[in-house]
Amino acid sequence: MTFSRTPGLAAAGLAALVCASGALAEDITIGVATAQTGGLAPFDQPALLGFRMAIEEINAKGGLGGSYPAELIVKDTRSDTAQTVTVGQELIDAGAQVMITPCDADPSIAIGQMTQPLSIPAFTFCGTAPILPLAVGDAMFGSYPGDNLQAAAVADLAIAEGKKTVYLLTSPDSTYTANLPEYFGIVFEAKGGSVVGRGSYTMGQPDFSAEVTKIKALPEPPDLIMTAAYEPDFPAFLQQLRAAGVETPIYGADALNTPTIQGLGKLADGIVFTAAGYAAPGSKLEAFNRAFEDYAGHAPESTYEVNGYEIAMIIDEAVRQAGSTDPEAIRAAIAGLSDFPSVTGSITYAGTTGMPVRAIALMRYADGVAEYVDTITPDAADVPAP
């Protein structure tokens, strides 16, 4: 694979590549409906930057599959589902043959229900709800580890570390915040742990005092708190929990892998989260991170950047196998990929419902620095059904 060290190569400028026959190369239009503003922007934007980097490299080598230059049309969803629908229709009208959707299930489902009847393959940048492809159909794909896969990995770690009891904190306001902790609870209990309490919050609420009081009132402090809360909710909850003197470790998932959480410093000590990979010395991910820093002028903030890069790699391989710009042919090729060698490890779609089988890195914060704990591929029998 190639990691470009030359930024700024415009995809659109390569749309006029000439084939060996002298004819203009047929390009593939990729519609990118992602949050450039709003609550999803901290997740969508790093992924978009990695995606752009890969597309520029691919276009420099002749285009997707080596033959079809990619043209990106990027529109801001503003982290709003209604705006996402509007943007999705605009991109379909502009001729999108592949669609990229936000890092969240709800807006991704909204677009997927528009692209599915047209057999346009759609990728969520880092949406992790395993129900996402099931809610849309066979043209919808995830790339980041699914919520149930992440939850199983985190539960495996908790059991291995001797944790016996957990308090689950959920919000019904998104599939991610509602379901991921419950998936954890299913695996944790199946392996001998106990759920000793449950709490709920409204996304965007600034006051978590009621939840903090409930946790403090438990007969015995739980061994850990499991939540899929993310910013701004998670920092608010953490600050109020620690201010109340509750030092219970908190385990979460990929949404805690952001500069905001890192910036909490020692307050975030002990927080466990998941990532798509770990940049071990000499690994492909370490090489990617160096190349990305040259490309973007700053180091990756998370593994969302490499995830965006990998989505472009997957599309490139699917177009190569399809040998066509036809959306249905590309969709079928994606669905058949098995052990595809990406930056963070192999990715498989064959035999799945659209969420990939892949390894999960587990990390823990110490003084604002994410330290590697382990890499786990959960046993398929342990992963809760969506």
Second form
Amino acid sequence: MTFSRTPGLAAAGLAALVCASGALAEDITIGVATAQTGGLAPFDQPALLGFRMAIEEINAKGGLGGSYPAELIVKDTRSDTAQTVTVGQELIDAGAQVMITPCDADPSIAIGQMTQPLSIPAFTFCGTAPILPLAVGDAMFGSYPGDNLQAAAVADLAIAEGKKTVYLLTSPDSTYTANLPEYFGIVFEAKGGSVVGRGSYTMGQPDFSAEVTKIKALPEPPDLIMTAAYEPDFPAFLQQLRAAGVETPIYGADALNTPTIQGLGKLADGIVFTAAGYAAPGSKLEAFNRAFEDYAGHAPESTYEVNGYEIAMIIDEAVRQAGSTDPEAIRAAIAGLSDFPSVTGSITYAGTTGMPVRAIALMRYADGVAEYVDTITPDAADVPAP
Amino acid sequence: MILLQQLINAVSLGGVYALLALGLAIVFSIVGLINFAHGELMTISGYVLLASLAMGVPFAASVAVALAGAALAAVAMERIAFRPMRGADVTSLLLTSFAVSSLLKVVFQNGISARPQPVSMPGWMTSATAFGPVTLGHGPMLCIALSICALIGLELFLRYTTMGIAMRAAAADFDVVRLMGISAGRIIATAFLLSGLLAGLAAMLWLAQRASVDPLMGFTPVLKAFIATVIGGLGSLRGAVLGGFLLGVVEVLLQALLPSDILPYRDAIVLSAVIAVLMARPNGLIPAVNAQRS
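Since the one above is the form predicted on its own, can you give the form predicted together with the partner chain too?
Next comes the full complex, and the chain you just saw is listed first.
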């Protein structure tokens, strides 16, 4: 269990625990069930930092919607689904009116099963599975671009670059690693490309040599390899692929937008990935990055920080529109948001099943630096159904 | 030709598993403990390598420092966690090692970083040389060569040095060894030292293939090593080596040969094979002389 390091917030959290009804009438309790340890920690930790920053700013201005101070109760799920369920129940018992769930579909669905019947709006920190809100219901929201949306954007870029053939590397171990490359395949084939092979790996697998040898033995080398593998599997795959002399470019998605992958230096050259936004000079995101550095003492590692920040802004706006602390009213307000001007661009929930419509920044590593390629909002007709 | 290539891949992975399994087996044969914190010794070794590279130490020296770090960490682990438990039953020892492992993982995550840290290995180690249709990765070849050297070195140590002979004797009957006036503490400390060295060596080979150190990286290898020691015969050093190579070879060949529809079931197939082996030979392929059963 991790309580806020800020004494005031910790005290508030404690008060919320003691008070069976949850919070005081004018406060809104936000239960934050996130992985601060375990495999999801590299994604949840930065998101939580951005989220905290926003909540502190919002509370300084009087609270959510300008009038309801937010109280955070933060608990560690240890990246373990059983522990996530326990933590989720504890937070509901503590009176959570809004819930934040980990950066992955599976634990988020586990908590969603408990929050949905109570109409408590739940946000996954950066879970991107488009099936997530469908599996839970109308009180579950994502904020990051969905896997199908990201895959469509990356496929658009690949087609625009004249790529014709792709090898898909998937892992059945998570919805993200299993589905995202397949969504890419659907869009890529619909636009004239072809899938020339498929490989599979187990998450945590030490050795990719057999997969690499298969790719090397393809009769024609593919134009690109698409995978949703992420660290620590992705660096292993990349290292072994390049060590075998295969120079095929690799396209991935948001999980490659991390300092670990960037830190691979020349090894990561040419890798295409997605981000929630690009900090162009003079943009809101650039201003956020500076403010974040003042707040946290270090620059944002990725766009997960700003994503956490944006979730708090979305909740703030929804509470303002709802004008109440009632979870159902907040939920309805989130679901009706349209063209909400956020840090990375505009975010729309109206007309969606819970995954937002928003633009996607495409990036590419070159010499250890992430270079901006393009910003794409895929045609709704091109985005594969979940 | 692809098969030959895959065979090299297989032996290379098997070599790493063999080193790890041997580290587990040395400690088990003497103390009766399966040290599930063995994987964390690898992680420590990786972080030490990273730290010393960051301080500008040349690569070769950094590797030596990382090996020493793992060996010292193993000895410290024995002194702090396992020595107070000496004489406790197998279950208590097992739980202690789980506790040490979990504790270290959380310390790494919260004290260092939850995020994997990239390690850049020298270019020659991560490149490959083509011989006709076969490409020999320098990493895998190094892996095979180093594991064979380490195995031979260990065999010589156990066969010809006093401490080595004492360790073999301790594995057969610890009480009699102590009656001969040999210090139990020293034998146990040496066993941990050796297991730490082997873990460090395995970590270096592992990193050469994986390019990053992360707080949880010890989990998979220790599990594989445990499977390898069980197939080989708990407490049997030769069995551990055989088990390690066998597991590596089976894993890679299945990955290479299974059609992609069945590929996700690879681990299930491997583990079913392990059960089959144990049903045929309950004490493992090469049982220890006086097998310690839990």
